[in-house]
Number of protein chains: 2
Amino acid sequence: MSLLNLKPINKDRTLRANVVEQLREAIISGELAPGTKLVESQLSALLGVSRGPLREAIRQLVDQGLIESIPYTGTYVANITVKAIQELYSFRTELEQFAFKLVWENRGEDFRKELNSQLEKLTAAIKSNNKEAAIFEELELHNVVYKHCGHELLQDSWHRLRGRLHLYFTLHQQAHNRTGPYIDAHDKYVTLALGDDLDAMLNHVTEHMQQGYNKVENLVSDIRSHLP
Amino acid sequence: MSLLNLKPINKDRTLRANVVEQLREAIISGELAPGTKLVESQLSALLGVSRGPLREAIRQLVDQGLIESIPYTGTYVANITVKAIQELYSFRTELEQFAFKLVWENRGEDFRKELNSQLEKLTAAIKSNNKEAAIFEELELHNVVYKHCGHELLQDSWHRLRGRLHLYFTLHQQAHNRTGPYIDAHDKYVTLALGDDLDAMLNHVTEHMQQGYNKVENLVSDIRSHLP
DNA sequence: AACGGTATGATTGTTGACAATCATACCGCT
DNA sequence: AGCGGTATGATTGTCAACAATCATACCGTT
């Protein structure tokens, strides 16, 4: 049995899990704009689900920072603020540096393969001008690093950020309708990630994040001007 | 109105919030041992609450890592593993170093006061041999740092770890029935935190965490031998 | 005895109805 | 007009009953 490469089956086929997935998708794709009020009765009808599982799903998304809830008043798609963006990027910098420190001595052939393969997918998506895919593949590229750390807590933490990050990317893309100069940046990222200089990589992470931050920095005002 | 020092009122007086609080308290105090199966009908009867809010509370505690849930099968108080402890401590090291980097240039008089006052409380609790209080005050001491960062994401992340950390401390204390040499360690911690050498502080955090880790390292086997 | 299949009981998942709470609009007063 | 108070409608919070799923024990077969 050398082909014992089976993924753990997802037994979580509860309604709640499906609702989480659907809502998450709707939010990070921009379909549900930030600040939108989520009325339980409407949503439950829309999803063909009772309010019970819906509420449980909402609780989960609140913990992921995608939804804000005020008791007896309402639940809203998380609003975007400058501070939230700053925090996300500074925090993410620390997380990713930690990830590289962890993975550095354990980078094997599979790590290298996955990273390169993911870079190709990202490049292809950008070249074909498929913006949604480009966003997804960029996040997947970074995800490779976290996945190979073998650090569940770190991975969970990253997954928590990922949703909001995805949302910011989407909103930025919708506001400017251009993908930006991603390719070169990620070429260097991967090269360094497969190289021998950890410090150089860590510095590049800081720099890489700073670039990303600069891109979405004006998101708040951009959005206000685009969707008045 | 110079005495405008009012805390934001907690409008979250829903049953769900109360249940979260109660369950969290019961778990981190060791009242509900790790691995305990939580049967919804029993719990809801015990708490005098219906299963609806209880289930929502469980969802929240699952996200905090204090409860594990397997669909259609059962929910259990999170089990303790060596890997989980390692991850918690390594992750916490990064978090706290990040916190000090953030707070360093913004340490004001209030920061210093709170830190000292909290150290006194911790010392008092240890000297009076009040073990539960000592654990709480130690966590509160570290909490001061996170609180003054003004970084919500970091604070949320810390709060997520705090519950599990509290649990580990409690179990360690119950297994060995001694508080350990906390005082000196935290004296130095506070001294450095109020000093001028950030690098020294960061190094001490690593060291401090390592000490903490060493203490709870054998928790898994300890527990197995104490509660067979 | 070991294995495969099946019935049973318990537990979780889900639902629709009911109660508590809040935001809005309206009215009267100053 | 501006302010305070009150009724109303909508929405969230909560509950108790029903359905789906799973773990266990039992039984027959090989």
The other form holds:
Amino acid sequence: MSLLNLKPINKDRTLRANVVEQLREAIISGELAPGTKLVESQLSALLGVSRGPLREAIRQLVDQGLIESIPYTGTYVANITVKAIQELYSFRTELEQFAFKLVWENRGEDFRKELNSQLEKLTAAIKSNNKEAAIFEELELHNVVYKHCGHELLQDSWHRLRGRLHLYFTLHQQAHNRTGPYIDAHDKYVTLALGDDLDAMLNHVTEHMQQGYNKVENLVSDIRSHLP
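Same protein, different form: I have the form predicted in complex with a further copy of the same chain, so give me the form predicted on its own.
Just this one chain is shown here; partners and other molecules are left out.
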């Protein structure tokens, strides 16, 4: 772990936020491999922070599913498994369908404007070949329906899922050897989300989530086969 490309934190942000960002990036990039044990003393020295904010950051990443805390053993980078990917896909599908059911009769001008604006931002990120921006903007596009659904527990579940989805999207890019989704991959999603047919929207959510899933599952299987 001493070879990690971690940098002293940015003093203009909270210590916890900086530590979370750096650890998340190291996990998502694969620099911190699945199953790696996290040693607090080493991470504290590399990041130049005390163990207090480090532990807060680790707890946040545990909540997001990127780190596992095993009693009497320690904390580890979460293992990527086919089962975990399958559960993420099925749970995310159910969450998003529920969000659309809740928001459907309450979609207003703010919802329409925000969804269209977010599609423009995602398109710009894809055109710029900016991998991280494309992932962020794709997550933000899907965030719109949760933001407007009015269900706090659902919103909380979505936010807790985002860390794992970020990792999933990174794997998706890797599996398809590209820096983001196809330029028109979300056009139908947005059109239906602003349309009048809820059943068509719900069916498309299932279809949309399935796009490229098999390649990601195959990639995860390959990654698992090379783990010690």
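All values reported here derive from a predicted model rather than from experimental measurement. In this text, the rigid core denotes the largest set of C-alpha atoms whose superposition between the two forms falls within 1.5 Å. Residue numbers count along the first chain shown, from 1.
- Taking the list D110, F100, E120, N79 and the motion between the two forms, the hinge point where C-alphas stop fitting one rigid part best and start fitting the other is N79.
- Remark: the rigid domain rotation between the two forms, smaller part against larger, is 18°, computed from C-alpha superpositions.
- For L54, the displacement of the CA atom between the two forms, after superposition on the rigid core, amounts to 2.7 Å.
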